[in-house]
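The data below hold one chain only, encoded as structure tokens and taken in the form predicted alone.
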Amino acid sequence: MIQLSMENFVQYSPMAFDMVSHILTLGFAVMLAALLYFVLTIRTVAPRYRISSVLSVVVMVSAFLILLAQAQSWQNAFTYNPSTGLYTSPYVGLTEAAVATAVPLAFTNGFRYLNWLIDVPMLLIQILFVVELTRQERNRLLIRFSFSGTMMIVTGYIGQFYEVGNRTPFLIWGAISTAFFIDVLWQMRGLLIGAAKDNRIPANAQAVFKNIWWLFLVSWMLYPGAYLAPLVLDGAATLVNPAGANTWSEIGVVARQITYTVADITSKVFYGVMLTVAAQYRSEAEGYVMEGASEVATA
């Protein structure tokens, strides 16, 4: 049987369809705007902190391109039906046997997982170049973050293919992904709380690191909520009602896509901006003057 996301079995009012389309557009548009920010501010921090800004640039490029593909997937998967006044996919109303043989375009959240597979290790690694760590500590966390972050996404990616029909694989892979997720949170908490109390770091930067921890915790907790949306929105074990009735609510789909997009913006853009601010504070405390500033001042 073809494994499809729940979004393909819902019929959408024009308002719901447009809301998802708009929120997906907002997602890749914000990434493009943030890309310009990170490029333009890279020289505002001392050279030893710039690797963090470079990684933010890479994250924004990948997020923009893949979320653009996600938005196009939404547009291509559904067609407006004038007789019902709803947007629908070819899969609505099919039996499981019919779904297994159908091959039209389908909407998928897999694009997001491909984006996270690129971005998550980089998001975790870039902070290692802004806090104060020994080389041994940095190497240890680099390996830990790379492994746990990658495995968290890979196992979640596999699990999301089973969100309809038999939910057992969905729950198993989700539980495995959660184990890596908890490890990432625990390591990041220790890193950021330690940075917030590190006397080698100026007080204003310490405050930023403390706030980054709360941003990180809240934004990352949005992801498992969106992942578990099928269990919250649908108590039935069947794939789709053969009569064509919706098994899931369009409100739930809109909420899920908004949740994913808000999580992406806060965990990537806001996080990256706050790291840049912390690096700027550290650079200023170390006497760094932005390259070209003296020329501008005397012009």
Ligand code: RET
The other form holds:
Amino acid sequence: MIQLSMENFVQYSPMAFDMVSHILTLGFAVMLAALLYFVLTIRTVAPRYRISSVLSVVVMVSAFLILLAQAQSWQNAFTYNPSTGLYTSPYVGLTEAAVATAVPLAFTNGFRYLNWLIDVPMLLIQILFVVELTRQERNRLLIRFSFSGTMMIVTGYIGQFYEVGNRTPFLIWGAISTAFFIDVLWQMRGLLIGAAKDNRIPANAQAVFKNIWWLFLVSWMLYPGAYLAPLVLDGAATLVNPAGANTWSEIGVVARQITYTVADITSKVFYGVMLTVAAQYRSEAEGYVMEGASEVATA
Ligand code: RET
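Beyond the form predicted alone, can we have the form predicted together with this ligand?
Every chain and every other molecule in the complex is listed next, the one we just looked at coming first.
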């Protein structure tokens, strides 16, 4: 059974290869830039909301490092072949049996899943410190989010090894992962729709929570979309018959990496910024004055 990502069975024109390199570079560069944003804005919110910024910092550091590894994995897995003018991996054109015994360095999306293992629980937990909850309700969600979020990623991680060739395990693990995903979505919907109507929260912050729900829904749905990419692309056909560059596969790989990068920037960075804004509105409504702000005002 083949346990490699579909990207290894596609040959790339220099344009497609470079586009993926650029997209992956954008991914880790944004995380480093946003890291500074979350550090520098921490004092703009009241101390009780700062744990959300701290968790964004944790997310940024882990995403930066792992997305850097992801970009290096792309660079190392393919070489340029001057006679065809294409980038190719040692796996292109091998039979299924030969792939199973080959050992060269393969490209893998697996790094991403390990990053999510850290980031998904952090992203789900950080919001619990910006909305208004009883201690009991917060603890309940903390456990539920951590459990379902972790199970969603672990089961999806196992499934992604089987995206090329016989796809039965790929689909079964994907379905199990989806069950946990639905639980996460359901809990988050209740939390955010509740916060958007909570009269202990000022109206401007309520509006932000409502928008966070839509951002959350759309950005998180992109991940299962990228997981399913091999189903709609002909990566497996390329494995058997590598007739030069296969335009559809090439576009598919570029599209999949764009999807991952957009999803990462929106679900981690935009989400964190919106939570910071909501916390700023709440801090302001509670009369919080940023340290040092009064000196500026009276100067
Ligand atoms: C998988 C496997 C296939 C089924 C489903 C999945 C969902 C993944 C999600 C990932 C979210 C990741 C985030 C990372 C941020 O750092 C695992 C692809 C439903 C929702 C938000």
